[in-house]
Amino acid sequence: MIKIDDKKGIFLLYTKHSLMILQVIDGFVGMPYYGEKIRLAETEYLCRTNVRPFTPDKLSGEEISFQNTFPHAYPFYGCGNFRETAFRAEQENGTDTCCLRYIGCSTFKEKPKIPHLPQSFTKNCNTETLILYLHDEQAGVLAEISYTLFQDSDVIAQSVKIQNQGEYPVMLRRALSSCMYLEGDLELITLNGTWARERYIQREPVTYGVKSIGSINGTSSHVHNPFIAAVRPETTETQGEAWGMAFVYSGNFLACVEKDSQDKTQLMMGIHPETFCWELDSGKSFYSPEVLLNYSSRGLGRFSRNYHDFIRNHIIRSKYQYQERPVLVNSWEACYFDFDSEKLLCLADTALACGMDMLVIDDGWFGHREDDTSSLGDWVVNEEKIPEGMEWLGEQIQERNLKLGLWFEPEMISPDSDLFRKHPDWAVRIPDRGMTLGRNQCVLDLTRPEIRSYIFRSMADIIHEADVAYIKWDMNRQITEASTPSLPVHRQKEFFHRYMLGVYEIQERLLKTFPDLMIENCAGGGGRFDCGMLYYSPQIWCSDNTDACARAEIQLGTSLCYPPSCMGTHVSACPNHIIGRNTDFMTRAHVALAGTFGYELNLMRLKQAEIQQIQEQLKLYHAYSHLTREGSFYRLLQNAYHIAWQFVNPEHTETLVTLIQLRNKAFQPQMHLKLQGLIPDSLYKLDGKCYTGGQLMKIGLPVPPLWGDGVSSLFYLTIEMTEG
């Protein structure tokens, strides 16, 4: 609900449990409060800074001090604010000073569309949108700051539209999407790592100065995820305040936190300005990607579930979001590049015998690809491996009542490819400078429409020919030598954003052409795990590291923002192909059950007993996958020895608890695992014994001791129905 007091210049944005206050003071919009829903009386003082003793406040005519302490809702550069700013635009006279003053507002019942970008949407839910208009008459710039509230959520979607209303072009040097201000002691939570070790949780105090994370390699990256949270030092999973920002974007980003001299903390997020500049012609507009703002007064658990529900209901569009996903086996760790049609059909037969639904042919099915040195860009069947053709193979798969999936790396081109020999200029490069190879490949220039059309046609032809039901869209290298002949010299820094728009355009065309197609996004594993990709695909490959113990930590970190139902999770071979560890076969399945679930191993090498284990695992998947897709997720425990989590259905009548023992220790005391999300006075049944919900949450579930490292237990409890 949005309430506006025009006389006082107050805007109150109420979600289910939170309140954001925006206030106009002397022509500038500030954010004096964002937190728990409260009742207000006096509001005049909220944005008054009263800075002493250096200078008086703006009421006494001291503009600089006012600007440098005012909690700007969209901070700009050049008029006395010396903190990090969200907006900076170079004008015709060469200066980049701008002063954005409030000139009005609008409210809408519908959420305005953001052209060409992934974005939140409404579905069976009422929304309200507030747009604040901030204008610099001299620069001719109008900034429209948009806040959308959703009736069923505590998440607020924010974005910015910049219009050039002047006579001359302006160069946007900085156009971030969101800013919030907080007061008091805070700690910063980020999700960091590297390839095969993505999204590990880091929590640290917020101190004076600027702390930032980001990416400038062309993707949201393995190293930092486009998500941050600020929490009180006392905040835990179940209590305390937490605020968050999640970026609906998959390219270069910046997230920064600054604690200033007045003990106010500013959080900002948007496209990374180091690799961004945008020429905005007279009469044109620029749209920033959306940021999802989140607040919880009941700990990180509620905070995460706010994001989970919002992403499932308002970001993921796929019809598969709440459907049981097909269980697939991927050929990569089964065969790598060493396969032919006979081996693939044997793999399909074994998958069918196990009870699986889909065979996914990974890298190596196209061109003359025998290793990773050739053929990217040549999306035609490798006749040495599949001489009968892809249409024939698709028919063979369907005759076995299986579906066919294919791996693509559409954004790349191999120097050893027919496409490169025909169009060497299609690779991203700087003229008169050599190209840097990564994984023996170059990047296609997706800023150019003819290249995007080629990629779409190539993929669409093979999807149609073989009746492909699923594609894995991969992207295995960073972007270097960023340049394009499609733009003049002074606009080369538009490359990265235009490239990302090109990726989105191709995926959107595929989904419109093949509405039943399932896309699983991937970028060397988890290098593009973000809300932008989830707009086009209901799941993302979580990490190339499929070791169960490592994955448990990766998936738990990922769950801080993203719902488990979107995490691509597979049972893989042991010793694990990334880190060489052996873990129990059922433990690998228990970890994979907390995601999309599939297999990444050579089924043809399994013993009959192992095939029977897979059949048992599939029974577990079919019995419990509805909890992963629709249930609430709770992080119960994480230390050096154990990780535990829990799913609870929307009615709180059934729950699935997973305990992973990373490593054992001698003489462990009896563990009582405290559960969450249950009805306190109801009885829950496990193995013939009944416990009250309150008992399970306050005293805990008695857990039998586990023997060994990398082992696990699964507990399924249902509410005990009593007559009357």
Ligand code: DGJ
Second form
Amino acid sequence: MIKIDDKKGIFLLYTKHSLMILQVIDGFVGMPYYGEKIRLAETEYLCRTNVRPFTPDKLSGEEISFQNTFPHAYPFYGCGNFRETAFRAEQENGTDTCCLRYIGCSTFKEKPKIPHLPQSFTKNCNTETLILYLHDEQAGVLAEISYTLFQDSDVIAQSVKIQNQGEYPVMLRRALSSCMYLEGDLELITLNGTWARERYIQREPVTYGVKSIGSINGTSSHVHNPFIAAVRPETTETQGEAWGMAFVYSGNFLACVEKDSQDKTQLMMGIHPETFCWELDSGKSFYSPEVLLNYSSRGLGRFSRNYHDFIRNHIIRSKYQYQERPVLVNSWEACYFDFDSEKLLCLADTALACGMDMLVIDDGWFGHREDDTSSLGDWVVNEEKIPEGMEWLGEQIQERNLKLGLWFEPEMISPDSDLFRKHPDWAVRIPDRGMTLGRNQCVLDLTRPEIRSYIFRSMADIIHEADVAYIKWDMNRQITEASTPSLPVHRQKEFFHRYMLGVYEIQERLLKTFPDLMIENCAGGGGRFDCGMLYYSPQIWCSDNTDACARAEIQLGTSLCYPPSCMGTHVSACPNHIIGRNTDFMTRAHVALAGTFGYELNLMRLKQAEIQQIQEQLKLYHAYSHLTREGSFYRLLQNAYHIAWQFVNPEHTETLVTLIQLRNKAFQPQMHLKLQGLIPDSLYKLDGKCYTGGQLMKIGLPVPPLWGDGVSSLFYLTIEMTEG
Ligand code: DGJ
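Can you switch from the form predicted alone and show the form predicted in complex with the ligand instead?
Okay, now the whole complex, with that chain kicking things off.
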């Protein structure tokens, strides 16, 4: 609910459990409060504007001494604000000072669309949007700050539209999407890592000065995820305050946190300004991608579930979102580049015998690709490996009652490819400079429509020809020498954002052309795991690290923001191909069950007993996957020895608990695993024994000791139905 008091210049944004206050003071909009839902009476004192010494204090006779301490809803550079800013626009006279003053507001029942960008949608849910108009007369710039509230959620979607209403072009140097202010002691949580070690949780105190994470490599990146949380030092999984920002964008981003001299902390998120500029002609608009703001007063668990529900209901559009996903076998870890049609059909037959639903042919089916040195861009069947053609292979797969999935890396071009020989200028490069290769490949200039059309057409042809049900969209290098001949010299820094718009456009076109197509996004594992990608695909390959113990940590970190149901998770072979660890076959399945579930190993090498184990694992998947898709997720335990999590169905009558023993410890105390999300007075049944929900949550579930490292247990409890 949005309440506006025009006279007082107060905007109250109420979600289910939170309140955000925005207030106009002397023509500037501040955010004096964002936190737990409360009732208000006196409001005069909220945005403090008391004069500070040693600060610019008058502008054309007007009091502005509060600028450097004011909690600006959209901070700009100029007029005495010396903290990090969300907005900088270079004007005709070469300066970038601005003074964005409030000139009005509107509210909408329909959420306004953000053109060409992924964004939250409002299906089956009432929403309200508040737009605040901030204006700088000299620059002729209007900033429209938009907040959308969803009746079923505590998440607020924020974005900004910048309009040039002046006579001359302005150059946007910074157009971040969101800013929030918090007071008091805070800790910052970020998800960091690298390839095969994505999204490990870091929690650190917020101290004076600026701390930022971000990416300038063209993807949201393996290194930092476009998500941050601020929490109180005392916040745990089950109690305390937590605020979050998650970016609905997959390219370069900045998240920065600044604690100022007055102990206020400003958190901002948006496109990374270092690799961005945008020329805004007179009469034109620029749209910043959306940020999802989140507040929980009930710990990080509730905070994550807020995001999970929101992402499932308002970001992932795919019709597969709440459907049981096909269990697939992927050829990558099964045979890498070493396959032909005979081997693929053997894999398909074994997959069928195990009870799987889909064969995904990963890297290597196209051009003359035998390893990673060639053929990206030549999306035609590799006749050496599949001489009968993809249409034939598709038919063979379908005759077996399986579906076919194909891997693509649409954004890339190999120097050794027909495409490169024909269009060497399609690769991103700076003329007269060397061309940096990554994994022997270059990036296609997707800012250019003719290149996007070529990629779309070549993918569409093969998807159509072989009746492809699923594609894995991969992206295996960072972008260097960013430059395009399609833009004049002074607009070269528009490249990165235009590139991202190009990627989104192709995915959108594919989904429009093939409404039943399922896309799984991937970027060298989890290098682009973000809400932008989830708008196009219901699942993202979580990491190239498929070791069960490492994956349990990666999946747990990822779950801070993203729902498990969107995590691509496969059972793979041992010793693990990334870290060489051996884990129990069942543990690998237990970890993969907390995601989309599939296999990535050479089924033909398995012994009969292992095939039977797979059949058992598939039974577990079919019995419990509804909990992963529709249930609520609880992180129960994470330390050097154990990780435990739990899914609970929406009715709180069923729960699935997973305990992973990373490594064993001698003479461990008897473990009582404290569960969450149950009905305290109901009886839950396990192996003929009954426990009350209260008992399971306060005393815990007795867990038999596990033997060895990389082993696990799964517990499924249901409510004991009373007769009558
Ligand atoms: C990186 C992906 O993450 C892997 O799963 C696999 O598809 C390879 N690329 C193929 O080159």
